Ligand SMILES: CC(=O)SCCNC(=O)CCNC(=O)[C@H](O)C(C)(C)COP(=O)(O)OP(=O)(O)OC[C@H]1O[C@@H](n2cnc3c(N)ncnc32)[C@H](O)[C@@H]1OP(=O)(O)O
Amino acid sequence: MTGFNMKVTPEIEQLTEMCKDHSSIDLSLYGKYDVKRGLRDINGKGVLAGLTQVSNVQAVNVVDGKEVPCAGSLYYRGYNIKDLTAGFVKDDRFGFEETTYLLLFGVLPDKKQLEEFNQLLANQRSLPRNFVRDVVMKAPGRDIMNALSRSVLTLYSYDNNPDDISLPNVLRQCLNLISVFPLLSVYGYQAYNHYIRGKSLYIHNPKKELSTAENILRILRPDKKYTDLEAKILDLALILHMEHGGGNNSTFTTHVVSSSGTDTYSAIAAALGSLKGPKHGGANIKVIRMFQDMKKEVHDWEDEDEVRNYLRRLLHKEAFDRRGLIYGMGHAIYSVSDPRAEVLKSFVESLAKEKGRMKDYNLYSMVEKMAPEVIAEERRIYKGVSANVDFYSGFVYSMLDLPLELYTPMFAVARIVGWSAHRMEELINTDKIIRPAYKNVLEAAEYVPLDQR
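Let me have that sequence as a structure, single chain, the form predicted on its own.
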């Protein structure tokens, strides 16, 4: 075989070793030159690279001049995420569209503004003529995130003014992408499910009068049916994933790429590539698969000793993927608690009861309580460990019967809002390309002519 289907040959493996030999850097040099690997210090605190008003992630309080870990808080444009979601629950209404308005424009809309904005998004919730047939269906992919990226880049060709980065034009493009991301994601899955897995093909049109969450469930399910609780919890999950500060990997990617002056479609496609990674948006899939393995290995799900032993085996690289990780535990910033996980968990039990999944819910609760204790016993940790949002989001998606292939795209459906807000912020405030420094640690070499090597 040649080209893209060429197998890894002994020659490729030999060249790989050569690459490793001449690319591996002495880890002690990172300490010598005070390089913050991953742009974070040993406690996980990020290097300050910019300013933002879009959101704030708080995990410490300053007491007597020292940072003290505290229960995590997340603020969207100054509003606590717990207060926002509690307001939507109290009024028994959907909040994705209202939160989108808040993140983009910095204020909460009144009723008239919200109605007009909902109508604006609804009117944009359609794809160009024959786009589904010519783009989504003709080249189905096994990875829906890659299919989503391809669709986004192809939409560039359908835009009459794609390269104009004036603020009104960029906002127009962002609103359009926010509106069609659910369609691109679900239709991409339906194409995969039909052409690659050989299942029936369903392409349902969205309804303008429905919310984003309702439309996702409507166009995904063959019978278009869903319960109000299902739609409200999906709406909640989307809100919690919409934004998480400027420093998370995909949002920082949006800032970096936007700073070059490129078009919106290229910036968002770059962010999608970042989110696809299992260390970022794909983490909840790892949680689901870890629990699937756990339920096979643990005979009695209510036996704390048996569950604890499995968690120890995970850390000792003796179970699941043998990476030594308990997925869904710990976060780069939060230590005491992840507020998104707390909000989501408060609604998971009601969905588990509706779906007859209480046995699973009790196992999740046990692991959430036990995992930090086991990690503290087995590892030297620099800050506290608690369940993150991925711990429960995968469980929620499984109860909503979302296929695994759509877990990360659902993250993208939400996070496109945050990316859009940060792209606008970057273009409004900064006219300087982002270019951090890398220090060369290799001595200069003298050129040797080919015939003398």
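Numbering follows the first chain given and starts at 1. For clarity, every value in this text was computed on a predicted model and none was experimentally measured. Throughout, rigid core stands for the largest set of C-alpha atoms superposing within 1.5 Å between the two forms. What changes on going to the form predicted together with the named molecule:
- After superposing the rigid core, the C-alpha of P128 moves by less than 2 Å between the two forms.
- Once the rigid core is used as the reference frame, the Cα position of I165 differs between the two forms by less than 2 Å.
- Residue displacement note: G324 has its CA displaced by at least 2 Å between the two forms (rigid core superposed).
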Given for the second form:
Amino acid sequence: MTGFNMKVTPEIEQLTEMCKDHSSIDLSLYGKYDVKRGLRDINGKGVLAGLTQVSNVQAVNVVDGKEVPCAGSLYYRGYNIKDLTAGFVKDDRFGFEETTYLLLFGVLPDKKQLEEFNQLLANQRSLPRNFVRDVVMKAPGRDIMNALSRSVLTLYSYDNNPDDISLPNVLRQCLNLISVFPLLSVYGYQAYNHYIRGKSLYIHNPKKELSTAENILRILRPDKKYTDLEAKILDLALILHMEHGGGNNSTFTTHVVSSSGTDTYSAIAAALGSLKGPKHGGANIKVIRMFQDMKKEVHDWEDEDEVRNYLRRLLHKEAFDRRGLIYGMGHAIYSVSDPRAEVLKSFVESLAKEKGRMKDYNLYSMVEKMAPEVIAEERRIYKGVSANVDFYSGFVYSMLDLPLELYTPMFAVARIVGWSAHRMEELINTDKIIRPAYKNVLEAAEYVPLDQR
Ligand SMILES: CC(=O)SCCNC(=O)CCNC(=O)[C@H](O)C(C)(C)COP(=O)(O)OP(=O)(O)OC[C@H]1O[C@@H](n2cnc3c(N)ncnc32)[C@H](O)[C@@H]1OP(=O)(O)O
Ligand SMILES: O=C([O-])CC(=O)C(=O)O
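Show the form predicted together with the named molecule, please, because up to now only the form predicted on its own has appeared in this conversation.
Now the complete complex, all chains and molecules, led by this one.
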């Protein structure tokens, strides 16, 4: 085998050892030069890299001048997400479009503004002629995040004014991408399902009068049918994933890449590459796979000792993907709780009852309680660990019968709104290329001619 099908050969193994020998940095040097690994101090506090008005991620209270961990809260443009989501649920209406308006423009829309904005999004929700045939269906892949990035990068060629980074043009591009992300994701999945898994091919058109969540379910399902409850729960999950400050990995990527002056398609493709990582948005797929493995390995799901033992094996790199992680647990900022996980959990129990999944729900609850204790036994925890948004989101998606391959793309369908708001904020305010420092810790060397080495 050659090229991209090539296996790792002994030669590559040997070259890798050379990379390791010449790239391993003494850990003590990070302390010596006060390098903030992961751009955070040991208490988890991030290096201040910018200012934002888009959202606020809060995980500490200041008591007597000291920062004390507290239950997490999240504010979109100053509004607590618990109040926002409770408002939509109480009124029994969809909130994704309204929250998009809020995040992009900074204020809640009135009825007329919302109607006009819904119209604007609906009118943009179509792909260029033959795009599905010529791009989405060509060389489909099993990773829909990569398929999505490919589609986004290719849309550049269909845009008459792609490189213009004036604010109205960037806003136009962002609104267009927000509108078509559900189509690119679901059609990317349908292409994979047909060409790679040999299943029937369904390409349904969206309907202008439907919300984003309803359209996702409509174009995904062969019979285009869904219940109102299913669409409302998907809407809620999307709202909870839309935005999380400027420092999360994919949004920071958006800031970094935008600061170079590049085009919108390149910036969003870079953010997608970040989001798919299993320590970030890709964790929602890992959580489900981890539970699938756990259910095979643990004979009695109600036996706390057996479950605890499996969790320890995860941390010891003896189970599942052997990365030493319990997916869906822990967070760079939150310690006591992630408010999004709390909101999702409040719907999960009733949904699990309705779908006959209470045995799964009980296992999730047990792991949610037990995992922080097991992690604290094994790792140096400075700030505490709790369930994050990805812990329950995959479970919710599985109860909505969404295919696993679409879990992280669903995150992207939501988070593109946050990326767009931050790209606009970067372009409005900063106009300074982001360029932190790396200290060189290697001595200079004298050049040696080839025949003398
Ligand atoms: C939408 C989102 O992006 S939410 C996050 C989704 N990601 C996951 O669910 C993956 C699992 N979780 C993790 O990998 C981590 O918790 C992260 C990447 C989210 C945060 O990592 P950190 O900022 O390093 O967390 P924190 O400072 O609290 O970690 C302290 C220690 O506990 C470990 N730890 C934290 N969470 C976990 C976990 N879920 N499983 C195992 N160990 C963990 C860290 O590796 C670290 O140990 P180390 O110092 O020996 O490396
Ligand atoms: O803030 C973070 O580091 C990760 C996160 O939860 C998110 O992006 O939603």
